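The chain below stands alone and is given in structure tokens; this is the form predicted on its own.
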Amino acid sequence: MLNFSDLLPYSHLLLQGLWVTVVLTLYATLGGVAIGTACAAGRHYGGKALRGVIGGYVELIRNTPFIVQLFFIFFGLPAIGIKLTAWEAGLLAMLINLGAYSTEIIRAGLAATPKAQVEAARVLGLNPRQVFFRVVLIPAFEKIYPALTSQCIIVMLGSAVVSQISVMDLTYAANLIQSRNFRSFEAYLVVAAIYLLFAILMRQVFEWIGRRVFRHRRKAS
């Protein structure tokens, strides 16, 4: 028989785990999108060598499991003298993963910018930096914003894997709770509900940000 009251003494573990998941997601989203933007620009405008390096990075990450990437960073890198804490390894894996996926999403947005629009901006006297940020990058983000936000949410959900290297996130808390009170069904059901609510909240926040940012841009235009 289900008994969720047995989880109450461990509510602080769930809150701590949720906080770790939130912080990891925030840092990974900001950093991953920044990496993706830089790599997308490099792959779209860079030379052949740079495009090849970025393309190799993207293909490597997109065609290998996230848990393998995580284990390589946490267990493999110490073999060459690079030692990271579990939290640092988890964050780095999420950054690298989101960076690769967002590279292709953002590059698609950059490629969708009409050349005539870029040429018109140059004729008006805008320098290359102004052309990139005002005429290319911002409209590109508007086009790919839904896909990019969905990828950020997927990375948040995938962060549950970092519990495998003892990062004390939400899934780690569920594992710990069920090992103490043997209420596996209740523990994982509650954690699944928390992930669901968090994903819905993230989507609502992203939509709110998108409405404010792109609404102002459309008014300005």
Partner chain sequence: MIEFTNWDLLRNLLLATRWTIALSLTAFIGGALVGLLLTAMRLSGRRPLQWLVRGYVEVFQGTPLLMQLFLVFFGLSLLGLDISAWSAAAFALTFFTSAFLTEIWRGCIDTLPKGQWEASRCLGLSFQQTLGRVILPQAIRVALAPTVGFSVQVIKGTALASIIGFVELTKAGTMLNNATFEPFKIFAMVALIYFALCYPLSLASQRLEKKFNGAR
The other form holds:
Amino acid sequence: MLNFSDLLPYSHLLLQGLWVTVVLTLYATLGGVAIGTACAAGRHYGGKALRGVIGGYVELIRNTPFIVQLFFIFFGLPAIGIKLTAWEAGLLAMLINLGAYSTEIIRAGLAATPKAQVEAARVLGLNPRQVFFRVVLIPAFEKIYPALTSQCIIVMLGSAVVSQISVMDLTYAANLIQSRNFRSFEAYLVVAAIYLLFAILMRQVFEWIGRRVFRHRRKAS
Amino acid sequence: MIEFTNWDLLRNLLLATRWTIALSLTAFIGGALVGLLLTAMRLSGRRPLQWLVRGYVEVFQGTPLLMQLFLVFFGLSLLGLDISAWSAAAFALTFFTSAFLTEIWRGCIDTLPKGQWEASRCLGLSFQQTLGRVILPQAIRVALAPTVGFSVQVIKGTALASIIGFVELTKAGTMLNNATFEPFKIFAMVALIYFALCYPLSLASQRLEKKFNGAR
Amino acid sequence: MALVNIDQVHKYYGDLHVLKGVDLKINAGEVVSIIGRSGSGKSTLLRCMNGLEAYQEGAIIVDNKEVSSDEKQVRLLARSVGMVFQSFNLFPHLTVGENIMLAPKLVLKLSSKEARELALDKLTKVGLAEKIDEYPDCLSGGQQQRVAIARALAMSPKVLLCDEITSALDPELVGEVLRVLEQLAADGMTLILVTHEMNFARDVGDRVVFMHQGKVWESGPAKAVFAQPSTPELQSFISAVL
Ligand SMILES: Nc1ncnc2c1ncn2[C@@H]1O[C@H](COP(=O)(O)OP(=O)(O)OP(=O)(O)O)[C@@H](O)[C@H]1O
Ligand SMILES: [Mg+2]
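The form predicted together with its partner chain, contrasted with the form predicted on its own above:
Up next: the whole complex, starting with the chain shown before.
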């Protein structure tokens, strides 16, 4: 009953789609974590107004569906003069989304840094910026690294939705293929498997990076 | 073009919100029941069952919810079942929810000291008795906050049912947008309604977290 | 036949050979202290006696029942063998009374009323009758451990296993727990204790078993063993701890 051979002629579409998903994920991960770091620092050290704005952003994003954020950006923003291509809108939605989640995750990491360590660094004569990067940020990242990387994978999986505004990602490829060969189930099954493998691969890569970057901790324990 | 007042828009969106709520409740309750079953299987100590649960969780956490929706929708019709968008969405979201809840609860149960299992065993309690009388009552207190927190993900997940044509809040939004061409206003309204549904649950989850972490 | 018969028991954790042919017989009413260095296998031996750990060779028979870690067998053994842990392992969501009543109700099928009477009786024995409706968190460590003893006693075991049950306690709380054990010994309870309380082992125990490298290295009447240890290993152990 299942017939996968009808998919073969379309394998190049799958590869192109996968490439788009990979690129979107890469940009979103780098940019989203950067946004998250900045916002987390702002929320941790900033004044009341800044903290309020960042808090509002985080809660608004975390409590609305990604697809609505995407539609708002792609369909809604042109109404106030901001026109984006589908690809730009998709990436922007992913950035904003991951930015909000990673703000919350990184903030928890910052809050968990013991006060005594900050004081010790101050006493040693490090300036506030050195204290932030050397003493607070790195250990905080180490602590929240697993949560942060899982969130990146969640955002990658969520990116399937950008196909709905015609970003030609992996899911878009599946939609296209099934509209041509009418093998919907097979097409989505194969694409779901590709997502699964990509998610597993991402986890391996993140673990590998984590082992390299946070090596000193492994030796100690 | 039909004229819609703001009130008309809001009223139509709120009517559709009922379906978002119904789908969320169905998925959450169904997912909790399946998750409970999976959790019991995982704790049973039987290797094949544990692998099964692990594979299940891995698959549903490692693939997009959208794919799960499509697969249930097209898979069941491939089997000759004429399935409505509602049932496809309800099934897919139930599987999705159960996988995440199983994983959340695993974490909660694993935080209980091993001694609780051992003491129960030494007192002659059966597996079911240990689970029901000793482990779950304690795990529930720990699990409450993250479980409530996850309900937010379920509500947001129901938005994807719009893609297979189920008319809930998001679908209503796109339909109204097609009729009125006021995307900025409409999607802002849609977002705010989701926010109104989700934010109280997020707050409740944070409160519970504080309460039980403080109590320990 | 002795109450506890351990015959050539071998236990491995993967490649690690932890018990290397342990032989031990313990009669009803005996109070036996197991002493030895950290890692010598004392806890492992104790946990093999009620099926918490599986052993790979030999046989353990307690109260005429073969010990195995099979789920059914462990449950059956729970009626003959009680255990008290270093970390109490009370159920924090249940009151003291409920902790004690749980197993008698579920396993022995006592009515609530019978179970409560039983709980009150055992709590009286450990001097905590007035705490029956408190939660474990409100009790001191020593009190919690006495409740754990009462909980084990409520199943009317033939033998009570205690694994360093005073080691987690503040020094000033150790005495109250030891006094409960002393009382149990006087009542004729069979006790097998892994302990670092050498004075207790010598003065209250009938017999001392010295474990070394996964074997019973030396054993004999408590006072004699302490007065005249015959192996150099026990000599050095005693001089190190006393
Ligand atoms: N679950 C386990 N897995 C692997 N090895 C274990 C395990 N439990 C104990 N061991 C090992 O078995 C050996 C004996 O341990 P055991 O706990 O019986 O020693 P012990 O005499 O009770 O020591 P202590 O006085 O420290 O409690 C030790 O080398 C220990 O590392
Ligand atoms: Mg030990």
